[in-house]
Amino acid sequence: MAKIGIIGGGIAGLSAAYDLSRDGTHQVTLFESSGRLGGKILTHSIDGMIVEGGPDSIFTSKPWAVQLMTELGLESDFEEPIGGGFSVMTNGKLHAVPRALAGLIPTASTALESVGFLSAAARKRITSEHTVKKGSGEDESVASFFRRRFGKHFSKTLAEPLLAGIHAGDAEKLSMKALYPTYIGLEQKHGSLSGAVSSPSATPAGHAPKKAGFLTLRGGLAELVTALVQKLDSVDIRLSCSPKVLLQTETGIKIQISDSDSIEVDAVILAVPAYASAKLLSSIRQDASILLSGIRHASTAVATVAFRASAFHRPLSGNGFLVPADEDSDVTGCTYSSLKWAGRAPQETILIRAFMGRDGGLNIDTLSDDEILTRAESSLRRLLDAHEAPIMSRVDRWSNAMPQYELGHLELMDKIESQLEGLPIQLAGTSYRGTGVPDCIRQGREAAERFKGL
């Protein structure tokens, strides 16, 4: 029976511990530093409400998470957000983003008519985009591929805050390649993303699907974690267990967990974060443990906090708002998560997430939880006309948990990937190649693929 040690119990590694423990052929050791399993999957039960401590939902385009849920019985829990569309903030105002440019593929000049926060110029430019020369095809920042396409307002004010703020990172340092493939290949295909659209096969992540794009369980995410850890009753799970480095012996790898405590295994998935592989990689492979160090990651804080309806002089409208990195501002983005999903707070009760932290932003890791928390409220105060404090508030921090994918991500990748042949270690997780979920879903159960023959 082959032994695979599995380092990290997020979504990733509880995926691949799923996949390895369910033909009775492997013995399977998973390590969390932590006392809890699911990473950054987080559901707190609070006074009658579901409040996420981090993601709230899956990207169904991407269809590994839908696929494994489905796998695990909780079909029937699926839920579609029961409201739409979001607000952009400018000059320190909220408006209301078009449905036309919601896709960040605008087409449509009398929909772009109406929108107030885009001077005429502005307009004028998007709806020049067919007309602007495609690229070369090889990576840019998002901010230069958008800014390229349709003009330095439209990217400043929409495509980065969206697709950047997801990442929390710096729209000018972020690969498109890395993040958002399917754009480029868009652009590529038909010489312009607005020619895109005409196409039947063009659905590009982001552009307004049939269906749903996004769904979520009636309980909360956790429900998932729970669901996958009720499938690993023969793996041997050992909780704030964090191996110290990884040691390569004649028939496999050592974990050395401690100076006294070791145990050698057949292979390793690293399941962690690219730093801490990094420190486990350290005594076997200097040269990838030395890339890896090099993927740096920002620091967020997710600040929810509940209001009473009547707190506020206008109802919200929408399932949230965005932020544009110069505007002044503490908090990045905010969903409205009651409006947004059924069930998630009681009656006359409006439950809203701030997101505070981005690189070369706000830096979280030097504030209190009431520094956080007090930023959070006077912001959402001020933007939403409320005239009452919360009944509820709490803070959940990521510290150094969000991967910057930055120019040439995936080249890197590929360099680290090759320093590691012949090495029976698969990596997995966030850092390495997709970020959300679904992707992290992918790579566990592709690197458990991988020693299935084991």
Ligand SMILES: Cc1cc2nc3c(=O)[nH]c(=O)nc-3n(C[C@H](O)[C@H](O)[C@H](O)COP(=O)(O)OP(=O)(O)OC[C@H]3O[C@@H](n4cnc5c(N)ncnc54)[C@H](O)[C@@H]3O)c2cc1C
The other form holds:
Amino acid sequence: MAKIGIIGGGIAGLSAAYDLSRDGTHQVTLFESSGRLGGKILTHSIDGMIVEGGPDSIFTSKPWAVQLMTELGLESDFEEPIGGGFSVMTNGKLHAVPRALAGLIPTASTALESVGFLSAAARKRITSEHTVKKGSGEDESVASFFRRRFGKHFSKTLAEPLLAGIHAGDAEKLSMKALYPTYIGLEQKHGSLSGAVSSPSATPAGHAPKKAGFLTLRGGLAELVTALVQKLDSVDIRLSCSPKVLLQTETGIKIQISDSDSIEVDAVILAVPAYASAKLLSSIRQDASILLSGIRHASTAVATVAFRASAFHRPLSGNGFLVPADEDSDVTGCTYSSLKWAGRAPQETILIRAFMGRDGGLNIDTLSDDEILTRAESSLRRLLDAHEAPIMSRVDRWSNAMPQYELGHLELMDKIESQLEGLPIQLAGTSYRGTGVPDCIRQGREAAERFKGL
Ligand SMILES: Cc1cc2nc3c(=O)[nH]c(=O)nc-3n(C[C@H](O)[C@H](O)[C@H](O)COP(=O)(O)OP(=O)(O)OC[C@H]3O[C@@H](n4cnc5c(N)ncnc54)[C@H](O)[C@@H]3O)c2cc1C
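Form predicted in complex with the ligand, following the form predicted on its own:
Below: every chain and molecule of the assembly, starting with the one above.
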């Protein structure tokens, strides 16, 4: 029986363990440094509220999470968002974003006429996108791509907070090719993005889909972790255990757990962030280890705050808001959880998630939990016009959690993987080839597939 070591018990590691343990031909040992499984997937149940500390939903255009959830029998718990729409902050005030702009490819000039936060010149620049010369197709930053296509104002106000905000990233640094290749493909194929949307084959990631583009699970995403773990009976799961280093042996890999403890396996899946993989690989492949340690990660925090509905002078509109990087705000974005999803909070309670911290912005690692909450609460009360204190608040901190796929990230990954070629070692997870839950599941399962023949 082939022995496989999986390091990291987040969704990538668990997905790999699920696939490898099912056919009865692999003996799987999974190491997780913390005391729980699921990694960034973390759902709290607080006073009748379902509070997501990490991710709250998955993209359905990336099928791998929906596929796994369906395989695990979770289909009846699928929940689509109930509300729609979001606002954007400009000059400290929130403005509703019309549906025509939400997919980042404005479809009709008439839809822009009522948009108060865009000047006439900005609107004109947006509608002339089809006249802008096609780019080279080479990698460029998220900011550069949208600035070039739709102008500075559209990029700063909408594209950058939406597309870089998801990664707590700096839009001037994040790679379009690694994160949003569909937009580059559309530009290359159709010459412009607005020209592309009339084509039936055009389905850019994030472009206003007919069906909901997101879904979650009724009891929160931790349901996925619970369902997976229930299938891992045959896996030797070692919690609160972080191997120190990998060593190559004549027949495979030795996982050194401590000075006096190690196990030998035929192959290893590294389902940990790049900086953790870098340490584990330092003795086997120093070159790959150095490159991995260069993949930067930003810190972020989720401040979850519940108010009584009566606390607001006026009803909240849409499912949340985005904050462009040049606005003077501690909060980078916000989801009105109980308006976006059914059953998240008791009636008359409004549950809100505020995101804090981003690459090049507020460094949440320097703030205490109390400081984070105080800043979040005061921003929310001012912006949303709440005249009562919250009835519940909590903070989930994610230090060095958000990988920053900078220009050239894909080439960097090609290089790292070629350095690891020939070794029975696979990388899987958020630092490598896709940052969200669906991509992490895909990477975990692909890594498992490579070792299935062992
Ligand atoms: C606030 C926030 C909101 C997000 N929102 C969304 C969203 O809505 N939708 C979405 O798709 N994605 C979202 N994401 C991203 C998503 O959560 C992650 O991409 C995904 O969960 C990462 O899974 P993973 O298995 O790669 O890594 P992780 O979940 O980080 O798992 C890695 C595991 O490895 C363990 N570990 C680390 N080092 C070692 C070691 N040396 N030995 C043993 N174990 C180790 C860690 O403790 C951890 O449990 C969000 C992320 C955050 C932080």
